[in-house]
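Next comes just one chain, in structure tokens: the form predicted on its own.
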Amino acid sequence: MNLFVETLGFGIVSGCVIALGAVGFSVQFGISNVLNVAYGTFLTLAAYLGYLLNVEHFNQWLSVVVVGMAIAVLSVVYNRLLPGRLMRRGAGFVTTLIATVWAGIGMLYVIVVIAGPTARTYQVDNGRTLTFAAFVLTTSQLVVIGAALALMFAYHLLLTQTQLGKAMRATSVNPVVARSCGIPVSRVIDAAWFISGLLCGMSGVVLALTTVTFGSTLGTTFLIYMIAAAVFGGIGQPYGAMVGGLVVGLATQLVGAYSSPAYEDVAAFVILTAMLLVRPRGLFGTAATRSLRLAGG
């Protein structure tokens, strides 16, 4: 029983991480109906940003924030270059996924020649361990699980208290009708970018301080984790995401904790297909044309 109490509270904390890399790419998805494949290098190169300045003894929390920032600034500019560009020359889903999929090829190659193929290991300060009936937890995973509640919350707060949050929803609805009632298009998007380059970010951070030893993999492996999360919610759905998010954090940590945690990926595959075989809109998505959007509420 203490195990698997143990486990619960390692499956929390992977899950929050999770959830934010999975709202994050849900929320491109929701608003430029771009697959972005990449999202998965740019979290590899959120982790080893946060590594230099783990190397110069930078401050670990305020290195998520900074390096959360310049991952959201690469992200805006990332997609004014390819998927944008791409998408207004009338460039198709497919082809522009193709796209995605060749340019987070392309940075991950340039990542492993720039900083080699052998592993990192961040230099962390986990805190004290407290324990609350059978959950042991560090002070360092409370500061995870607060921050990402704590981000969930503002996020919500944005889609539903103010202007950018409802000119967000109207164009991840129709950005055609949104265009023609005023909304700024093209700044809501760099906007939405932005914010899912600033949840990458620190997710990706977040991701290299919580399992330690890191190398070039690890945005492709935790990508999955977050496909997984972002389709069980609905993709282009971010309150699912969340949801999705808690659930293959603490389904994965389960099946490790059981069997092996060679099995973990495995267990996010199973769950990745079995929602595209059950329910392919995932559990908030609606049967709706436009059903893969935001659901500010």
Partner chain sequence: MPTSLDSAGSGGAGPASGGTRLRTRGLTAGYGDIRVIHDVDVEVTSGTMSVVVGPNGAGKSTLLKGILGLTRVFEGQVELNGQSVTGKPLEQLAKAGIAYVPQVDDVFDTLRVRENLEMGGFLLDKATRQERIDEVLEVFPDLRRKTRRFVGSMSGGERKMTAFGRALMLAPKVMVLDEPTAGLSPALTQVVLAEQARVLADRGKAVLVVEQKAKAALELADWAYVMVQGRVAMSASGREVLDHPDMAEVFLGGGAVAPGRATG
Given for the second form:
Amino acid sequence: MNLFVETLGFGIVSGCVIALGAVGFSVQFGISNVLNVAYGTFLTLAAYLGYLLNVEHFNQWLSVVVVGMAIAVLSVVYNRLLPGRLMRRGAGFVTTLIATVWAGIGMLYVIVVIAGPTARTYQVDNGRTLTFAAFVLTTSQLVVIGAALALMFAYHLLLTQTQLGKAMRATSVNPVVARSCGIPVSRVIDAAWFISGLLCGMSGVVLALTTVTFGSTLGTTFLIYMIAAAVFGGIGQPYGAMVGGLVVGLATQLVGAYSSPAYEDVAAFVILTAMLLVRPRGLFGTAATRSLRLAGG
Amino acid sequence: MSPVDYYVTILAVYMGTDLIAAWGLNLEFGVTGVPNLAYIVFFACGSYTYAVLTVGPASQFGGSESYIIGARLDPAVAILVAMVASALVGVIIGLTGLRRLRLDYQALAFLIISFIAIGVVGADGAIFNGLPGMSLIPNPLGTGKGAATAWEYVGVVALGCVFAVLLVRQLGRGPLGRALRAIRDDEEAASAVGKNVLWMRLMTQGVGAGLAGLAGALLAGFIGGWSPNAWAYTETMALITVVMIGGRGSIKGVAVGTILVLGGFLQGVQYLPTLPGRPGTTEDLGWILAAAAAIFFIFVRPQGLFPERRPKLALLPARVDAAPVSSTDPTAEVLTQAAGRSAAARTDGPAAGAVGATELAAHHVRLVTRRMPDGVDAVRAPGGPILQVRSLVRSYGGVRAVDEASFSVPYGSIVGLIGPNGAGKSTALGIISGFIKPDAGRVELDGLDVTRLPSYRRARIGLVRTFQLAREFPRLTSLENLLVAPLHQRGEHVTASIVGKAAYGAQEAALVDRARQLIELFGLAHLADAPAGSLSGGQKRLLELMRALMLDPKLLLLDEPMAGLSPAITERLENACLALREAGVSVLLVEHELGSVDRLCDNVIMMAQGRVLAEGAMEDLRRSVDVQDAYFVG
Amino acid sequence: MPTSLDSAGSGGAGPASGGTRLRTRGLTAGYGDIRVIHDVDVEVTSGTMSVVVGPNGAGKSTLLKGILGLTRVFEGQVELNGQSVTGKPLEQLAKAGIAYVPQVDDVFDTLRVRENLEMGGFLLDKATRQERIDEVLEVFPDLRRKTRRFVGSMSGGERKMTAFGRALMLAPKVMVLDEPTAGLSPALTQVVLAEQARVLADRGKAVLVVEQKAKAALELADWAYVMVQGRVAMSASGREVLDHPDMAEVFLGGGAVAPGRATG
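Next up, can you give the form predicted together with its partner chain of this protein, since the form predicted on its own came first?
So here's everything in the complex, that chain up top.
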């Protein structure tokens, strides 16, 4: 029972972080209709940038925000240079995907060349250990959960209370009418990539904080969890990604605890494939969601 | 063994096995359009199977040569089994429903399979021996790592290459290659002309995986070791990029791409600077350059170095015994009169091109009555209707698009299906052709219940449709578009394809002749060898009709063929329909151009709001108040 | 009660009297290389409702798309008050005062009614936007109690109202409506055309409507264009077209009013 509760705790923490990243990934698909596989490399980059700050004894929470901003800017530039440009030129979906995979590989190896092969370890200040009921969590973990929930809520507020957020939703669902309202669609797209980049960067640093020691594979591993979460909840649906994140986080931790850590990946993969086979639009996707099926189905 | 020998033989073996794999992947991705980003898994599967079958039982020292089977099979046998095992895995993965997804989703799913598979294998101790992998795998040519053995091994790999290139060449040529490319260009349209898409995809995935397995087995035998780390998803990316850079679908292109890119990579990596104190960065730098090169190519030359070239069939000499169209043919006279009658029915002057109609008509009688062995005799006493539709129902989100619609098409007639927008005509057409599943109701073709039959099967028994937005196969030539359609092409079977022209040559030549005559009659002979994607909208419409005709249909479903066409092309299409009727082909014409409907149709069915509102001759319908209301009021 | 939604001029006033004129001159447009409409001249001015009717496939939708720069224009011009706006992007047309309500996909399904309206008024400052929303809700009182509902879950008529409301937010001078009654019941058709489109014209807007339900639209139109096979076969007042004896024939493809076949 203890193992279960302990795993549950980890699962929630993990789920929160995966949820954050999944929302970012989902937003990129929602706004630009592209599956950006390079997202994983951005996660890794965030972790390393955070490490640089960590070595200088920068406040760990502040570094989450700072690195988040950096990745946000990079994401906007990246979209304008690669996926956005390719889609505008009429490149097919598969070609664009392959291009993002290569972009991810290229950028990753640049990081590897610069940073070298040794794993990095963060100096993490975990704070005190607190106990409620059967849960044992450190302050640090609580901050992660709290911050993730706060960010989700903030994102929800953005989407529902601000003109920008509504414009993002509008552009996602009907770009033609959005244009006829005078909405500056390309700037809205930039904003969406900025926000998703921010979420990506923040979750990257937090991932590093939770795993403490990481290498260049951090991003790729967690990307799979985030994709599974995004697809589970409905790709392009931010609330779906949040729920999906928790589901994937809990499922992988439980599988890892009760069988073997190696099968965590498999658990995520099973969730992903099952959803794709049974209900490709995801839990919260509507029939109007961007079509994932071949035309005419 | 001299360092040069050592170096060259390693290079040759790596490139040779990569060539085999690249050709296999080209068949899957370049020719058939399957975005298999998990290809490396099959490569690994081949290596592993070979290793497991050839490595001996546990040695007294334990370590990484201790295995479950310890079969110590003959290497040749092991290689074969490895190929079969990989092919099986390829087919199994292909059987999952993932193929119904949008292509980039499929690609992503494959990519993740690739990633997970290696992770799982690397973690498992029992079957796969985890990360350390296997070692001391016996070399197929026996022990002794002398120079002679190494060069002999290059010879073995070269044999493998020859096998691979011959196999993919034979499969990629002729009717089968054409059908696969049609699937790549437009899977649904391929299904609409009767191709069994699932079977063909599985076949290519099996062959592609089998070749990867061969490459993997050969490589494992040479290196003598196997480790999961060598099979990262990046390896598939490299192969995919080779296919894209070399030229998708082009065997020569892929070969050049492999040699240049992978050879260049392996070679060039040596010349990259090694950062001080950082061994092993040369490979990393290599990947960075590879990524840059790949992205560069995607932007600058997406079609690859050697874009696929399609055969110029129109330039082949015509067969000596092809019968010319004769105007003293008695059937032709009947048809001239029929064409003349319909011309007189029009109010705006004599029909230009009535002579063309005669030739077209006579030609069609000949073509259509020359049916394939198990086809239906065109001249048959009219009995029941060719098509009977009973109480069709189909709803979308609570709204009944088709609401208990029933109608029939008598044998050998042209029936029009008209109605305002939203009347349910397109949905009805989709149900009849098998692309939309009805909520209730029956569709009967010539007395046979086809309601549950998949669309490609309906095409095969003579129920053929065209699409509203012309769906040609853009990267095939016009002639090839026509040649994809006919049923029972021997060349589409794997064995016949491998044997080559000897097996299907005669039939193919006859089909080519038939297609050329048809394309000439429709006035598009000058575009016979042009890629169909370059044709104008009206020309594509004609092409699609011709393609449907190549299927010897019993019942032709035309989906708004006259929309937006010039009067000249409209006339040609109308004449073609009339000629078809005279030859015994039935037509259901969904159309808004009511002038055409008037000229062509024996009976007209009008639908509104999902139901059949009225039926009769166009003149009568015009005068009916209900019909007027429906159109005028909407 | 005049509001900022009303436009200057009424009863067919052109630019000279402060009104607005949108017109096409010799417009030939289509898709890819297929020309669907040929040499079309239509016009709409402030305070009038001009309808374009005709059998299916006549090119009515293509005409609208050509005006709005959503499809290829081969020849001819689109002019707003004498200035060419041919091929200009939708955003610019919106700022110039032309509002578009497409036939399908006319709203933001995943947004609430109020949010749809807010998006319509994206270019406005907050205060004006709030005022406009109130005005729009006066025009469509049915929406008042439903502003928090997601449009995707609403009925056809309500969605159309929201679409109209969204288009009205920028107080456009010209409204271009593509088959606004598509998929609606006869009762709702009346509501949309008589109580919404017509009223907008009466309030001074230039309303150009493409309609398949010809009879209903013609009864309310000031001016009508009958399109057949991509050309304007008849241009007359709504009443004249309605009373024309061969109108049913025209629609069902018969002779008298069909345009002559051009060569080639």
